[in-house]
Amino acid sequence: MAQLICQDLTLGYDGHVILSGLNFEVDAGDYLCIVGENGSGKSTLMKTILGLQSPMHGKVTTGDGLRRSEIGYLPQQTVVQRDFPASVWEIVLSGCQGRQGLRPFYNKADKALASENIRKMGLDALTRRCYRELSGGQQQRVLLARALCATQKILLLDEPVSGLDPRVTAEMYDLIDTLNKRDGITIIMISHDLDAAMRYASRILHIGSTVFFGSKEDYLKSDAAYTFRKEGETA
């Protein structure tokens, strides 16, 4: 059943339109990575989704009992974030905001969710340091645990090995893997890694001058396909 669907989307700012037409829909359980150009409108299209920008035309709706609260996200972190003075406890437990209501505190159950998180990412041991001492893998871990503690249903993740060396990127897409087939979370990741797309992903949407929303296997026959490659080859 259908978690997301969006419909004749048109997206842009300030009356600057950059993708128009958009259709697609994310099943329960899909790994869907969104692919394309840079300035396709990749990033416009995740905050669409998360309701922070409203579309030009079109809506984008929830299935399958999700409700827009229960989206976890992964944005791409700033210098100024990745210097955040707070302990990696404490930005854990941030994720669990969405699940207070009015209560202004959080309870047994949050923190029981926050320390699973923490341990479902390997980070233990780092639970009291601060976060702006991390490195840039760890840095990651925490904050794909705080989105976790936001959802058990749909993950956004934009870029989320960039500027990871070889050896954390590969550690950063089999955890990713592991919450999709393992725990059953539906994944939509932004991503420029094309290999990686084809290599975890069940569905890819591609962006741009050419529009593609498929199997993976679609996708490698398309001419959007073919033409991203190209333009890969050539950067």
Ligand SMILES: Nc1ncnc2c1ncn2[C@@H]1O[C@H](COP(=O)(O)OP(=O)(O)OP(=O)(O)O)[C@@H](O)[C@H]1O
Second form
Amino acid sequence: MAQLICQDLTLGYDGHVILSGLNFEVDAGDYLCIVGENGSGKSTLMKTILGLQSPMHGKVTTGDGLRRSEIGYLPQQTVVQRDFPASVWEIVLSGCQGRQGLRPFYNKADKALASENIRKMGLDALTRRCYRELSGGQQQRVLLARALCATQKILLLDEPVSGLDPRVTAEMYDLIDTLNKRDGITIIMISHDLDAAMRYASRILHIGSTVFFGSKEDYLKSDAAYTFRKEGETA
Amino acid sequence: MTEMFEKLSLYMQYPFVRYALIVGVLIALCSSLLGITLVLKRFSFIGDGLSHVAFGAMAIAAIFNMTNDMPLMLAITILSAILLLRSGQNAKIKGDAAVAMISVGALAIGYLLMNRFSKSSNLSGDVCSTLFGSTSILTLRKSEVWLCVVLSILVLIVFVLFYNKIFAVTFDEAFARATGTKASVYNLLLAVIIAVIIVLAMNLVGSLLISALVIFPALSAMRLFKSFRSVTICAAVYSVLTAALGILVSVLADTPVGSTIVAIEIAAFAVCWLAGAIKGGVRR
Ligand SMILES: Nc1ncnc2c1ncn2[C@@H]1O[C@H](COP(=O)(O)OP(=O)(O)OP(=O)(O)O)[C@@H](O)[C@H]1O
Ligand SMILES: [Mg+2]
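Requested next: the structure of the form predicted in complex with this ligand (the form predicted alone having been shown above).
Shown next: the complete complex, the earlier chain at its head.
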């Protein structure tokens, strides 16, 4: 049974359709890359999967024991105010909030999980530091650690490497790859980097004027990839 | 110096001074705690806006000759707070503009109503004291003190119990919602608490100066500290100290309570700003 099933989705804002008739499934352990031009509706799709906005038509269902609140999420741009006082520890721990229900305080297990994810992301030295004083790459890793506190199963990443330098980008991709291969976490990642998508992903979803969903081998042969690549070269 | 302490201990024997101290400190504490969230959510002026709404409600209550205007004020203010904090999310009119609109509108209508229909002989005096709070904190009745104490303690308990959720929702509402936190419920809760605090605070500093109680502790604490928890604790301590000092000074020097507290908050902010600059300078 698939972890995530999108059936006949129509996405849009205020009655204005951006994308329609979208069908795809994600299985446990998949590494799905979502590609497409700017404004094609990638972030909108992600928000719909997360339940932050409702689809205009169709539905998103979860299966395989995955609950809706167990989806970890790394937003495209976190509009965290520049003056927000928050330490790395507080932010990572807040990833455990979804499971709290009405329980007011974090327990030992939550704190252990937060420390573990901080270690996994290589942030030990920064635990007490203020989030806004970190570099872009460090901030992304903090948010990834937070997302890992919210889920052990599936991560949605919206352009996790935008604005990072090549070295940090490679590190980030490796980190995500490890999470997928070693911890078996399903990855759904939006990316503009087709080469990276080809290298790491097992499946590709291309949205835009042509829609493609399938394995990356099939994608390479498809029209969608051809036009997308070509536009990338001329741009 | 000893003279001053003698005078102070003399004043402390009057119940109205003790009441003023208790109520003032509690209200300042509550406003400062909520203030951090409000400042960070870019709702600094909601205190101002809602207090003007409460002023409008008071005017309506006066027209209908209600002896106890508290329930009506609470109801209308809570409603406005909910509307404002909700509109902040899908913002056709941005949060700050919506607050400004409601604030000015309620103030104008309130004054218009009072001017037309009030039977009071000293209208401008009434308006002045609702806006600036002047001496009303020194004229509190015992029942009002109890109401304030009970409501403040309730607010404090709710804040402590929901502290982690308030942090999650303030820091990143989209993430909180996506991972199963009922953000809209907590926003509603925040709106209700804020409205309650503002109606309470009108007794202390009057509607014009409420913003000060909301903004100054948060801004000062943010100069000095960099984690949410330390900022919260610092703002709480700051507000208690400045409120207590402000009330004592105003009793001793016979100055208006609200303005005195705000003056002291400004001075304390300057100190925090300086300390923060020095601390930052040393570290760099
Ligand atoms: N809040 C909104 N209200 C109305 N329209 C919106 C809103 N957010 C996005 N859109 C529109 O929806 C379309 C898809 O936006 P979306 O952010 O999903 O694109 P994207 O594929 O993520 O682009 P990018 O690669 O630049 O991140 C765009 O045309 C955009 O103008
Ligand atoms: Mg996007």
